[in-house]
Amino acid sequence: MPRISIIGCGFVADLYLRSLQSFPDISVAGVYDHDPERLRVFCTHWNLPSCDTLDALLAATPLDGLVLNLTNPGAHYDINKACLLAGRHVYSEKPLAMELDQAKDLHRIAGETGLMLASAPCSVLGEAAQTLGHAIRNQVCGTPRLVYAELDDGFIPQAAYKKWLSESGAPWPYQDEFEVGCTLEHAGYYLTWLISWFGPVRSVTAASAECLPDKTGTGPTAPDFATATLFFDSGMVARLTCSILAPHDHSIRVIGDKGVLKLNRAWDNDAPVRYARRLTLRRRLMEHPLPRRIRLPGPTHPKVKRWGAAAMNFMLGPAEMLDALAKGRPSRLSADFALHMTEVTLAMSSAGDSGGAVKMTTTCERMEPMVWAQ
């Protein structure tokens, strides 16, 4: 039975445990958190074995197992590095690290030790993303020419976020969310999709800003708005926007020669993909008002019910890595992929108002589609 270990018992950990119920063949070897009470509450709620120290957790993790790093972003680099140096494969919550040099250091260690290193999000492996990718590869909309992607979450600073609790009672980490910023937290949800379809990003022309200052009452926080034009090696161009102020919009549109592919819910693995062909009616150019739904022919992956803002199976990524380990194949979520996504995300978040194109220094291969989406 493949086994995972978990570091960090905060808000997101409950989302992983809900998703884990859809993979009965995966078991938990141990759980660790630096807060003993938080650790006790989480392990009691989910009936999991706890470890008193990080070293104890790493010792409990089998060499063919996987460590899930679900700590706060500021701890990601140190925890990821400790796990890799202990000879353990790692799946990290986003971002891989808060600085590009740190992410490159993790990538180097993974390469030198032959260990798997991957980063969330894993919704790119979900049915919605794979269906849209299948439609793109089969040129349902003709040759793709442009992509518009939105990750706007509404005016979050006015939401009742201090009352948001996970299933085991962990509070939403609003301090971290505001200080890390919505771009580092959320841009990956569409960046992974875009990179998997169109390959590596050649350059990023971005701008970011803190439009609502002092959200935590402790001074400046990270940008709450960012927008970027992404230029891919393949020639594709995409615009990606993130904010926690603009009205909620999680849509993505792939504009092709024949029409438009669209999906409205990035955080829903079962979100419908629709195609509207382009037509001329009474000399007016338009997309068909009754778009047709694009479906894959067979079963895909275990779904989880909606909880909070998302209906995503957070265990798709770890399950993919464990399957790759068991079969001796490369994981679709490679260290190259994680590093490249991290560099693009950091370029967006840190852009400020200076503008100008930033050339990427990392690269990766396009992601192999899931077997059921080929």
Ligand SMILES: NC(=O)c1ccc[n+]([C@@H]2O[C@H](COP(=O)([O-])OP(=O)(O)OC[C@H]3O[C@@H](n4cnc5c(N)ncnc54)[C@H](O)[C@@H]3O)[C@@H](O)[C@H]2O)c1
Contents of the next structure:
Amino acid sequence: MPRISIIGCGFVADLYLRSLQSFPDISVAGVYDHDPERLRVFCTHWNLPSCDTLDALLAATPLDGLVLNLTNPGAHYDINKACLLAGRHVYSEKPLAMELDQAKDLHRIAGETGLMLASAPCSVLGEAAQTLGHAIRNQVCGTPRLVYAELDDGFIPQAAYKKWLSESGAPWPYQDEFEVGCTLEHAGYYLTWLISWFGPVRSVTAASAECLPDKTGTGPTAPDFATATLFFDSGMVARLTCSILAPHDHSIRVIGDKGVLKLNRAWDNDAPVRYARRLTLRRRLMEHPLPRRIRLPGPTHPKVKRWGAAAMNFMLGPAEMLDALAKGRPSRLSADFALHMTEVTLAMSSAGDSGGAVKMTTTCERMEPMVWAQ
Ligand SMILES: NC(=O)c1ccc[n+]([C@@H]2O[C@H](COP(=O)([O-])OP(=O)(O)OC[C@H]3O[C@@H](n4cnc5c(N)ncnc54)[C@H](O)[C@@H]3O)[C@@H](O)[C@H]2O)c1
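Mind sharing the form predicted together with the named molecule? What's above is the form predicted alone.
So here's everything in the complex, that chain up top.
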């Protein structure tokens, strides 16, 4: 039975455990959190084996198992490194690390040790992303020319976020979320899709700002708005926007020679993909007012019900890695992919108002589609 272990029992850990119910073949070898009370509550809620120390957790993780690093972003580098140096494969929550040099260091260690290293998000392996990718490859909209992708969450600083609790009672870590910033937290939800379809980004021209200062009364936090134009090696161009101020909009539009492919819900594996062909009615150019739904022909993957803002199966990534390990094949979620996505995200988040194109120093392959989407 493939095994995972978990470090960090906070808000997102409950979403992983809910998703794990859809993979009955995967079991949990151990769980650790440096907050003993949170560890106790979480392990009691889900009936899981707890470990008192990080070393105990690593010892409990089989060599062919996988550590899930679900700690706060500021802890990712140290924890990911400790796991790799202990000879364990790692699936890290995003971002892989807070600095590019740190992410490169992790990538180097994984390469030298032959260990798997991947970063969330994994919705790129989900039905919505794979359906859209299938439609793009099959030129449903003609040759794609431009993508507009939005990850605007609404005016979160005015939301009742202090009352948001996970299933086992962990509070939403708003201070950390505001300090890390919505771009580091969320850009990956569409960057992973874009890089998987169009390959590596050559350069990023971005701007970011903190439009609402002093959100929590503790001084400046990270940018709450960022936008970037991404230029891909393949010639593709995409505009990506992240904010926690602009009205909720999680749509992505792929604009092609023949029409537009669109999806409205980035955080829903089941979100419908629709295609509107372009037409001229009398003398007016328009997209068809009744877009048609695009579907894959067969079954895809287990779905989970909506919890809070997301209807995503958070275990698709770890399951992909465990399957790759069992079959001795490369994982679709490779260390190259994680590093490249992290570099693009950091370029976007740290852009500020000085402008200018930033050339990417890392690269990766396009992602092979899931078997059921080929
Ligand atoms: N909150 C969400 O909705 C959400 C959704 C998707 C992904 N994520 C990502 O998941 C990660 C965790 O977010 P969260 O919301 O669960 O945060 P959280 O603060 O609720 O939980 C993090 C947990 O990690 C523990 N921890 C921190 N440093 C540790 C260390 N060095 N050793 C052991 N335990 C440590 C903390 O005690 C805490 O229980 C972040 O990377 C975030 O980007 C969060």
